[in-house]
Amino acid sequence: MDLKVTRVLPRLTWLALAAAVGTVSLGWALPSVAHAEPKAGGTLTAFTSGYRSLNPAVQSGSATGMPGSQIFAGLVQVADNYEIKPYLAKAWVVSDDQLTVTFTLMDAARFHDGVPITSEDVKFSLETTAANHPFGKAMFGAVTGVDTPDASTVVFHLAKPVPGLLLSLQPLLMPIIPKHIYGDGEELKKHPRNMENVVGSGPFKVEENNPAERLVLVRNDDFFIEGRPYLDRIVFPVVKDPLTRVLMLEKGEIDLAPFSGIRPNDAERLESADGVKITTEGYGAIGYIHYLELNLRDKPFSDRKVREALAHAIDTSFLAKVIFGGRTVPGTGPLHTGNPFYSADVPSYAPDMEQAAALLDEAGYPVGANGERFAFTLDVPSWAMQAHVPMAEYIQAKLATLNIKVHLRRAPDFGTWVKRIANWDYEATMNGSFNYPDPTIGVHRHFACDNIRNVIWSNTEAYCDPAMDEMLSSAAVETDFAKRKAIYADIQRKAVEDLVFIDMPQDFTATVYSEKVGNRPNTPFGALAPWHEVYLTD
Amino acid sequence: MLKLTLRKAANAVALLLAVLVLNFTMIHLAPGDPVETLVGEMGGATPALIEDLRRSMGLDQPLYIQIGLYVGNVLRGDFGHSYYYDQPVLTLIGARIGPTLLLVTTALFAATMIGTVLGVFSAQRRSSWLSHLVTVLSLAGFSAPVFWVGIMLILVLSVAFPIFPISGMSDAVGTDGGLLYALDVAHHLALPALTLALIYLAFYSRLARASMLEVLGSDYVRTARAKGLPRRLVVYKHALRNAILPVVTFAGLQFGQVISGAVLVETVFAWPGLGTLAFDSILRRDTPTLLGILFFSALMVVVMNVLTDLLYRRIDPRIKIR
């Protein structure tokens, strides 16, 4: 017999893949923000760093994914705090076994060209994520066939349980392509209609597109969602610099910035500007953590007790307080604090460099005659650094003391750092990464034997462990929400026991946006939603 | 005179190829590889994807080989296709190349009329505050980095005085053709031209003082004074046209180092033009897109070179009969 749930999931079911049918109540909105009646009509603006694709299905990030989550609609939505929603598909039900999961689509959904959106373009769409997406094959590898009994229902069929899938289904992730389209054989990376004369299926259409000035998305009248989107226009102004990004945000010109990319000393600075607002709610399901990565195939780093000593070396809540402004917590393991499978239960190890001294004796690393312990190469890439050159350094000092030398090689771009830590010739390095939206895509692949790789972030560090792998393999597929969490506790304990990684503080990311914005989206992935919802007050 | 600009043309021929061959072969040896740069842009990639994307990008062949293709490529008007933007890199560059020589144009123009202005008033009157007055202001906008420069005038006459848009080459909604477009593109220029003319002004105004010195001292001048000619005749007919003539020759010798200071300007305020490009470029690898920004920007110096060289006859009759 199949599960029924009404409309609006409790908390978190989406992983049990409880759910679902909805009633349609597309009238809902996402907002963090309460505002009067909202307002139809206005032009917002807000900034992107440029882009090369306005197609997610095939080109991750947010470049990509703040426009493309305009452009085109997903099966589902995130709300905050993980609610699943109806979008595109209005209704959906799980078997019992959780191996399918039957959707029916919106009745008259049509693409901008006025083409009616149909089953076959959701298993293309799918097919074409699966295969092109970086994460394709982590969000939907467990899909073995997909079944287009008639224009308005698709069905999934999988392997095993899948917690995340409704969550990867939104447009973000799995965005609605056409098939008309982008099912004319070409190499669906390179294919030209993923910056010309794009044909979405969301809520704006794309009126003027270059890449090297601007990108300007205007209301899709035909939109599947009566009365939405509000906004009659979006334009995305191409802006680079990050001190133009703030006199610009200061000055009002930009409403909206997802993922701005301001640095925390100039927070300071926004939130005295009159009508604007920062915050670091959401993003969640994007968890952008920072550490320290040591390539544990060799000598000193293989052994724990070095690890251990860097760990009790390095102070993280220092670093959390001296880069980041104290706008950012230290992290304390794999997992970021506002993901749902976080926990903070693990081993903790403070700053104390007499035991930090004390275990690099022990382990065979005394103060040799030349004053020093061991040297090592720390590498420091060319992207975020405004957060990993200080941490670098100020390992380099810390470390100093202990008689450890330690050499800093800054990448002179993001390839030649990329090509080191892939092809594993390096010894340590600063990195970072997202968790993502569940831990099978954004954490495992950091953890599991089988993905010793030569990728870059994936197992690059060669660690490997029996009992993580079985506890990574039960959580991928228990599908009961409180079981999962314990699971992952359990994993988040032994990689901090383990000492992995050395953890840096999480990173500073924050949404800017200007008072006038009414129902400003506050999902796990922050603004990257969809923004029909979205209006301006004036 | 046809044998001369044969021969002339022929040089910049020859120079341009070798500038294509050298350029190719010194971003080839430099450090960075663009598979591994456009597969973590891309989030990851399999090691089969990398090699295909290595073989696509024909980068699994000796450096030789992708030397003499690319030249043979180049010969026939193609300019290979961008790693990054998956485009043509004539299309790219057809984009932004009006932009950037707007821009490039305008500020060097700025410069040398304001600077030659500046610095014949200066040459003047030596000792007077204004002269000193003009001296240090060229010193210190000579020695202001650019970027610097760009922020405090954005500070300045956009925030505090709102006058100037602070980024942008037009209003991003709105005006889409004719008159008040290009008044709304004249009032996003005004900043950064400002701002990279301001640069140059200091050189242009150095160069014009000290030049003009030189020429209010010489025999000539002396002797048209003592002819009684009116002092305003003697500074701008006698006097300016020949202490013009350094200028001149390095306006065209600059236009590349101008170029050159645009991809700061424009990355301050997002001037869609070719700097941005050529910054992107850099960071990502992209060599296709950045040799060919190297290239066309070359030829504009070639060309800005042969334009001096007419201009120069025209100014000083004297290389003409020579």
Contents of the next structure:
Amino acid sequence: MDLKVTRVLPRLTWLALAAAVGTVSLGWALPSVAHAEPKAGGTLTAFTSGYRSLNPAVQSGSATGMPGSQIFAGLVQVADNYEIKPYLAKAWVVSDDQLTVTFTLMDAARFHDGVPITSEDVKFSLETTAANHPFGKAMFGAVTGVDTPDASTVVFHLAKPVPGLLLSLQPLLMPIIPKHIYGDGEELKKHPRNMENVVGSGPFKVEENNPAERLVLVRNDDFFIEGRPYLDRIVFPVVKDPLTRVLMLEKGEIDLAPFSGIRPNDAERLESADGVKITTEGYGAIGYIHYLELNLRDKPFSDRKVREALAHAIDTSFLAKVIFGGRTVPGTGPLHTGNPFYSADVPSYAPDMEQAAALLDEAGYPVGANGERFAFTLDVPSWAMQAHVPMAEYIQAKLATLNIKVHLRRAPDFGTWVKRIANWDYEATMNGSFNYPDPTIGVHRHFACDNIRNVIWSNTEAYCDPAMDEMLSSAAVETDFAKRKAIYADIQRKAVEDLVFIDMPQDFTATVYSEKVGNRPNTPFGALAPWHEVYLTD
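Output the structure of the form predicted alone; the preceding block shows the form predicted together with its partner chain.
There are no partners or other molecules in what follows, just the one chain.
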């Protein structure tokens, strides 16, 4: 494919600066580690720990996003260095005032059922995602309208500049879904076609979907990129037990395990296995951070002095070294250290048990006649247990030395934990979330006053400060990178000063893979991007 297109992107995004203007070849290779000349064919075995939906338009997270980005295409894809490249959109033009973006779609692209993909499907997909995705409002709240002058042209109208818009138009965050299927009036989040007879627009089609056992995707022979994908089939067996996963990886029964959930000692074990490789690359855009979330509505955690006491009591450097084996670093605020807007200029709360005790006394929580200052329940999610459980047990033991009694409540399943947190029926919980490279997508949701909702991974802790809201609003529309970074430095500083969360170590997120896997997903979004360039050497 040697087609040339012109893309004009005058300062719309701080990403893709190298591709902002000029002539760009529609080269479809995902920059990654290749062994030799790619070859077609073969079945790649990955894994899933479980999923509730295959439609990324209504469900966030890696469990849906990993297979979903194979089943559905997006307007663009994100390559190395956050360069925005064509996908279903072969070209786009931004108006001088940055309030209109016009996309031209690929010729002859079709859904898996053979129906042509048109501008009406793009409009429907954006409106659907905006209304149903957990980040829909943050990503597309500034879109005031979508025009479809012809089948291959779609025009987005914006109320204000949106620096991170293009990042939101990849399949992980805005998959192009068929209007002729999902536009039947059924509730999108509960639509049966999110799991049954799924029809997508991406490089792979669903052949078998048994959520209790496995998901099987097969090559889409009618994919709009000629000669792709390379693989014939991707199999995702359901493997919930981390130890079973490690054993399968050792035996070569899993070829590619992104978001592997392995512990540091598992990593040491697998690094010595024949033909097995481990990498922490491919997560740059994810920025997975851990934190202790406190319900700020009621005492004791509505009192900042109590939160500061906890911050002084919890030694995150110790956790990074012991629980994560020194393979990660302590978190310092709401942004991951790999985020382009990260700032280290934030307050720090050094481990100091005497200071913690004094703050609790000042806050009116002395040791009572029963030998306790107060007690609370700490919820422990059923996901990422290799991190959450030991961190929760450490917090329980550490706070006991301050005469705070912590009851651990382990969720039996994901749904139970989600219901408790989303309904604000909790006192404290271990938690974690993806940053995403543009903070409007992954960070604003936790701090905006208008995002205090009964939705998981929103502002469930009920933090609200008009000064923070003003900074968030300014950062959302600032198109100058340096100015925007300065605003986010202020946001990080304030979040840590206010102790919205108690920061835990950043996650040790690793991909385990067989050395026979070529073009391993290695861009900033890694395995949450399309795998149409992945191949097997034998």
